[in-house]
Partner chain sequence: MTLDDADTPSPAPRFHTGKLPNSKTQDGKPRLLLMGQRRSGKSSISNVVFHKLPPSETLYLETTTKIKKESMHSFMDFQVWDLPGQFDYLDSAFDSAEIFSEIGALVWVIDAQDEYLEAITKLNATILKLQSTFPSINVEVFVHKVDGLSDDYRSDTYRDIVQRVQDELSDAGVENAPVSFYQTSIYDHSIFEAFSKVIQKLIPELPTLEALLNALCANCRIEKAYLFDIVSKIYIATDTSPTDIGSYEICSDYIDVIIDITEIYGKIPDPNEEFTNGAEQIGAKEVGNGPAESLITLEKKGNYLYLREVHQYLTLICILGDDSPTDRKGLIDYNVSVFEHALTQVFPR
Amino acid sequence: MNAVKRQKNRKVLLMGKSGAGKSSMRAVVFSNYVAKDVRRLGATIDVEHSNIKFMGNLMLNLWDCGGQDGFVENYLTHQRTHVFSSVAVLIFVFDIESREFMADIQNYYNIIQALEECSPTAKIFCLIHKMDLVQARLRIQLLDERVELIKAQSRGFAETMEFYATSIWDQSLYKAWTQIIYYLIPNAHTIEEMLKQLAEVIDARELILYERTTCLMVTKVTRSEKENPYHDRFERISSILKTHKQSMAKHTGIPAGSANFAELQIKAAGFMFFITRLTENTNLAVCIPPAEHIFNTARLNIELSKASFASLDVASRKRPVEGSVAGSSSTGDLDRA
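Could you give me the structure of that single chain in the form predicted in complex with its partner chain?
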């Protein structure tokens, strides 16, 4: 974690049965798709690679692996070492509505075996997807059942793996991905320390660092004396920001990828809140007590601290290579121009 200022490439595999929602998820999180537009996506052929640059020196190397049986067969045989070696994270997507859950489990087991062989230190995030299709009162029970079954087949990973119930229609997706990103960021601790200092200086109630394109939370600092009852507020803000970005894009005619606001400020009774750009690919959300002088000093101090945060970003001059290899997407795919 020290002086070696190299971009850290982390390989992330996105796997699961065909039609489970892997590419939809990717489109919503990384390519500014609206949930209802994902129906335009076609089937993923073989593997689609995309590189996403994050705060700090993290480069996410996302492999969206098409889930049709033929491809999976191929991953497990001919491309076994190519696909499964040096994996940092495997994201396995289960469709809650799947009728052949046992077949899914079998498929999962085969992949786990391959993964254990090639990269035993990988971490598994298991997303039980399309939760919106299940009635609200049945969700917890169904989820628990599935989790038990999946865990039983997870061999050495059963201890460390994490489960999330997700849906592209609400903020649960952001919750899961936030955890994944947090796990991957190599210098999260450094960033957190710097944020803490900043929070002290400007007397902030809360600081939240968001990645710009995806609106995913990188990290946060809370120093409000009273606990905020909205424990899901970070994902909620992610979701709010994302929705807003789309509506701005629609109105201004700027592509969604670049319809970024320089600043959004809200001054209301009881609090002041603003979101501003911190580094090339992060936004900082700040919640402070309601007073004009605190607001102004906070803005000033953040402006001044930008340089030191930017130094955490490596290779900020070099534009990251972006865009998926296969051209299945139609509009605004990963455009961050």
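Got the form predicted in complex with its partner chain; could you also share the form predicted alone?
Partners and other molecules omitted; one chain follows.
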């Protein structure tokens, strides 16, 4: 057995005009800040590098690039190859209330040219940020107008890029970053297949996999035929988990990034729900029918499946054989329970 797992390093650029909210969203997602605390953050000077270990061996090499005109000019000229080479994802942030939006578009176009030249296979996620500052009745129309203007300047990336309206004050930020992380995880589909098999074994209505440090959803499986009216429930759970971690940190003195819980349970008349640790880097949220024997069996099967999920190598691992969770011995354990 190869004890050394290769690390998957993905370069991510976080760009946009100064004051667009890049560092604030990074602090909320990765540093366990709450929205009201980001006001004390200063402007980013040049490039701030963060190596964020995510989902085992996946390392996000996040470049938070200062948006002042002088810095951007330097990126595009003297550091062009250094900044824009080997990029997996560009996250470009637009301030929805910018008074110089056309200048922002021109700045974006110049960056897109450099990206197309140095990293033509990169994926672009465009976040239209600070949407909470726009009147609710005007948001959809204004968002559509901005998206059309941005796509017109996106060159060869226009058809594959994704847009999200975001704010640090609601669940929209978690939704956008969940999609970004999902794209970066190379074995996300393998994890989904394993979750589907586990959901069948334990008769789960829904399974949701969360990264433990950031509380971002990695992926989910839904089996219930009845549609849940709360379409933002996954992001809501992320927000609740993050708030709970901050509360634990406040009352225990443990840093928020390290604060975690063993298990959370909710038993109601119509369903049972619990969140438990699945691997070193993930928590699993489980929604099942309201029966004590199903609850106990689910917990036992999840315990038996932990080794299968922990063995996944995000850097390089073949897909499991159809019909197994991650090898015959693990599947047998699940069936016996």
